[in-house]
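The chain below stands alone, shown as structure tokens; this is the form predicted on its own.
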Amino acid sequence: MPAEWWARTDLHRDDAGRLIFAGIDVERLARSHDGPLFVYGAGRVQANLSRLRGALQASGCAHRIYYAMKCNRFPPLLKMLAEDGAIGLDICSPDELDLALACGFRAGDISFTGTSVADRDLDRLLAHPDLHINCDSLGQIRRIGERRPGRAIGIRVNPGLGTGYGDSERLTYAGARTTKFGIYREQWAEALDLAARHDLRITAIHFHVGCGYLSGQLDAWDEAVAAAATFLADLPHVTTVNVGGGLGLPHRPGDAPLDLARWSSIIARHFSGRGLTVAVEPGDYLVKDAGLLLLSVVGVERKRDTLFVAVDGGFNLHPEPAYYDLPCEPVACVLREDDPAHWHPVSVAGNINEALDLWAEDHPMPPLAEGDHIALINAGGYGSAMSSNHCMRGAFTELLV
């Protein structure tokens, strides 16, 4: 067999060349479902979980993990979070609320952080008095104080710095750009004085600087984090150091996993010893390799210089490579050719009628012929989240196996 970059215990193709994902031949759980099946592998969640939960503990700091809602909110898997009793959840929205209550999390469990929230949405969470909220700008921070005087608080801060996958600007969240998100350091003594007006309790500081990175964004990671730990001097009563969420994992061949040990340097550098509790919220590292998104071949043809794999399904079930340039990497079920010298650059298109709708270009596959099936791979997080019925083509399957 060739060697894949993506392979790994859970994930690889066995002696014949079929892919296997938990245990499972993937081709023949493709054929078992009419239409785009997205599959999950509760194995490789918990694995994942462990890898980050040792991570934290070896930084020697109090911590609490809230898994990030936005990524995927398919029930089981919020159940099966529910079920470990350890995990809150991050949330951004109202309905996010009640889709967390309904799949067994507490209030108190719960932290949300949002942006542009409208006073109906600041009714439906403070009905909510458990419920730990982030303010995102100072209009939150007034109109929960004039809401609920006395009421604890967290407060998203923007220091300015910040990195994401790659060093993409797209997936920056704080950095030279100014961006929607957190109180910045010069509107930072108007907060405080807000809070205090309204005799809230900060009790937390939250900031989330990007998304996806690598070890190779550590650097940048390292300075965001002094610098929203400088907004720590002026709230002696805090409890929580909320450092967001954003770790990244492998996208492309050459893309090395992060370095948990030295991520977690960095949080015990800045946090350890202050009787903090760390918060984390990751969504990616928990469940994005844990995905795949099985499509069928509908079509393979040459037009004029580029050999074109269709398939039953669009971006609009996957936004993110679009949006990001985060790819899922088409991966055949079935490898009919293991020596990739005989295998030719394709263009994997989907059935959305938008130039854009290509899973890859110029992508070396094996010979594929119709019926067979592709696994898009890193398909677990922000694929049927994001998804959409553009076309009217947003129907699929969902599976936790």
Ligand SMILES: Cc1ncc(COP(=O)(O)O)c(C=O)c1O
Contents of the next structure:
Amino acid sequence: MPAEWWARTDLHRDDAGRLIFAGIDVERLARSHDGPLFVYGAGRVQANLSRLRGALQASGCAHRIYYAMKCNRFPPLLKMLAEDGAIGLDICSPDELDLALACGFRAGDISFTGTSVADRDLDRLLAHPDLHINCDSLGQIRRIGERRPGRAIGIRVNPGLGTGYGDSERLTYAGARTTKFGIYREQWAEALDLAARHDLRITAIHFHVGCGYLSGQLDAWDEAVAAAATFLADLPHVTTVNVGGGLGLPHRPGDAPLDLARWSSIIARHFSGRGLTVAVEPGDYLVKDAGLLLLSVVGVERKRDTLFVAVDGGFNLHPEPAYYDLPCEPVACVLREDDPAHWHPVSVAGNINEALDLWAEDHPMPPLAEGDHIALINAGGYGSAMSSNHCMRGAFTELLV
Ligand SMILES: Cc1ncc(COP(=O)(O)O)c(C=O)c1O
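Structure of the form predicted together with the named molecule, given the form predicted on its own:
Now the full complex is given, and it begins with the chain already shown.
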């Protein structure tokens, strides 16, 4: 059997070369559903969660995890996390708030950090006195102050430093390029003044400086954390430091898992012994590698120098690879040929009339035929949640197993 870099205990091939996920034969599962199927493994989410909890424990800081529901809002998944009892939710819109409440979270377990927030959004959020709100603009501070003087708020700061998967600029939310996120140091005096003018108590600072960072980006993350920590000096009422999400996972062969021990030691160095609770709001880290998108092969055809494998689902079902160059590697659900020397480089093409609708190019795969199935790995985060109905091909099924 070829060594496939993504293989792990709950995602592997059996002796017959069949892909097994969460103890389930993936090809058989795909055949039992018509059309694109997202399948999420509850066990993998729990494993990711307990690894992260262990790292936070090791930091010695009081801590709380707020799952970023923008990453995957499938209600059975949210309900499973609500049942855990100790996990909070990071939300970014009033509709996310309604869904979170409907899935069993209490307002006091929810932290809002949103951008370009309208008055009608604020009115819905402020109806929940226990909801924590991080402001990411001066206008948000002022408008909350006008509506609810004396309220507790958090402030999302932009430390002007950040990082992301592969040092990607697109995945860096705070850095040399000015972004829309958070309050910059240059605006800080005005932010404090606005809060004071409306008696707003600043109980938290928040920063989220990029997405998908791995061990190679931890030096840059460390510097961003140090820069963000300097804002604390002006905040006598602060109880919580929210270090955002962005913890990455392997997407390509050669990517190593994030060194969580080092990540946790950075947190400890900056925040332990200061009486603060460290909040973390991961999305991808908890759910992305816990999901597969299963598609069926509808054609295999050579065009000029390229062998195309056509599948029944396009980039609209999981736009992240196209938007952010974070690939979802296609994997054959059944190996017809287990010697990689006999695999062929293929382009895996979706069913959307857009030239960019390719899941992979020049990607070695075993022989495939019409009616076979492929699994796109790392499909558990920012897939279904970001999907669209482009070309009216937005239909899919989701399953938590
Ligand atoms: C404010 C905030 N927190 C958390 C997240 C979750 O990020 P990730 O899924 O990379 O952990 C995001 C994602 O964009 C975000 O904007």
